[in-house]
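Only one chain is given next, in structure tokens, and it is the form predicted alone.
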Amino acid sequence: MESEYKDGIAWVEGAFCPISEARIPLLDWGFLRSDACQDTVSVWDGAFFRLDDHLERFERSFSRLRMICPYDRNSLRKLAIEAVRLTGFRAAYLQLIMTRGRPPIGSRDLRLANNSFFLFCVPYISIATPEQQEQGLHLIVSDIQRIPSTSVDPTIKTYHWLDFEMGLFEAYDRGGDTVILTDGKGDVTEGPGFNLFAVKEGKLLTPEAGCLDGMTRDTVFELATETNLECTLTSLSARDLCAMDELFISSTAGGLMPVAKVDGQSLGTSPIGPVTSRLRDLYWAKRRAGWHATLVDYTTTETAT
């Protein structure tokens, strides 16, 4: 018999629902004033990566935004397995959410609110197409400058995308297959959903600044160590992108993707330089063996309530 999760399920209101089913109040402030934070994990083979991590980072967020979670880590981990456990997907795309929720109404006192957790999962998502990870991604750098640190905190991961919507609007008529934004001094910061990493004469290269701490990102950090590669986090000029040897972009959907061109300009490398093909070679196979992985049993039920 088809599972009623077949596309995928939801956390909603205290119990989970067909992801089509899935709602949020209209009244929430999340959806009103993206006043929400969210952490989004990856299942591949039937085993979380980095789920403990994730979990952290998203305590860290919710926190920062003086939200409350009605549930505890423990809690959350049980949802987040019992999730996928449910659906009987082997790769996924999990993400746990907090909103504003809403104060009564007539007020519009933020310390009335009573926040909100959600979570769905879905299939596994990948930024880029299977052809585009073996072939590399046309970037663009946009003119549209990301929201300024000092205005959102971009080590909390915000649905504050507006600047990257559009950006990916001006990547598209441009022929590009995604974007990456600047600061405003003419230095890249992130994409939509990924870091950014350059290599140049061996070394790697990532902006330190203006960007998430991204999960992946910081696993490249341990690939760069277990490789003896130095890496180095440094301000990156976007008119020197072209310069570099090599660049790939880091992402839960999709791990370690190469980019081939930026702004209609290939790189000397492309599509894939070896850098880049050797740590996404590791990356894939210490997943495959189990590195970070939490595994999934798809015959006991975890619910927690």
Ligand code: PLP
Second form
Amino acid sequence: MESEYKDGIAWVEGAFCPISEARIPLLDWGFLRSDACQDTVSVWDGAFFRLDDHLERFERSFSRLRMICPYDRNSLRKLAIEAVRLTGFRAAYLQLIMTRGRPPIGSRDLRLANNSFFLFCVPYISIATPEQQEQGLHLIVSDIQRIPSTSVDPTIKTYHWLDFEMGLFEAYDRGGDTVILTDGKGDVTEGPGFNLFAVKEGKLLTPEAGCLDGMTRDTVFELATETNLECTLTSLSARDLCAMDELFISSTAGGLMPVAKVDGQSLGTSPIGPVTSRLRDLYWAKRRAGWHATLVDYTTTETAT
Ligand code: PLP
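Structure of the form predicted in complex with the ligand (previous: the form predicted alone):
Now the complete complex, all chains and molecules, led by this one.
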């Protein structure tokens, strides 16, 4: 019999349901005001990557938004594992979500809102297609400014993505695959779902500010330490990107992905440079060997509460 969760699963209002039936109430301010935050975890070869680190970042995000989650960390952990187990997915993309909920009808007082928790799990998603992983991505630098850090803290993982989405349309119109936004002063920040790394004279560089403290970015820092690669958090001028030896992006959705071109211009080491290639191979080899892994037991029949 075909599983009702073959396309994915969601946790909505205290119960699991097939992904196609998952709904957010229309009046939830998560929808009406984008008043929500999330964290996304990946599963590969039947194991979560950095699950506890993601749960910690998720708690940090919703606490900074002054939300209260109805579940403690251990219950969230169990729900995440149970969601993957129920789908049977060996490679999955799992998102934990907190929304503001809504205050009682007639009130606009944020403090009266009952915050809600949702979760969904679908088959693994990558920003780069297999061809783009081989050929490298074409990155467009947009003039659209990333929402300033002084307006919305970029280390809270939110759904404030209209700047990215308009930037993506611009990238497609200009023949690119994806986009990077600047801080309005000429330095790059991040892209839709990823952080950016550059390689110059054998050293790694990445934006210091204006971006999410990506879990994959942290993972790259660990790989750099392990391989004695110097890594500097700094400002990266958009103008200088084409002069870098290599560029790659990092995300839970795809790991480390090479950039071959910026604004139509090929990088010197296009399609994929030696440092990017080495780090990417190491990332996947270590994941396959169980690095930062939480194994999913697909045989148990225990149901999370
Ligand atoms: N920056 C933004 C805006 C993101 O949304 C994401 C992930 O979705 C990232 C960076 C990369 O973060 P991570 O490596 O934790 O997936």
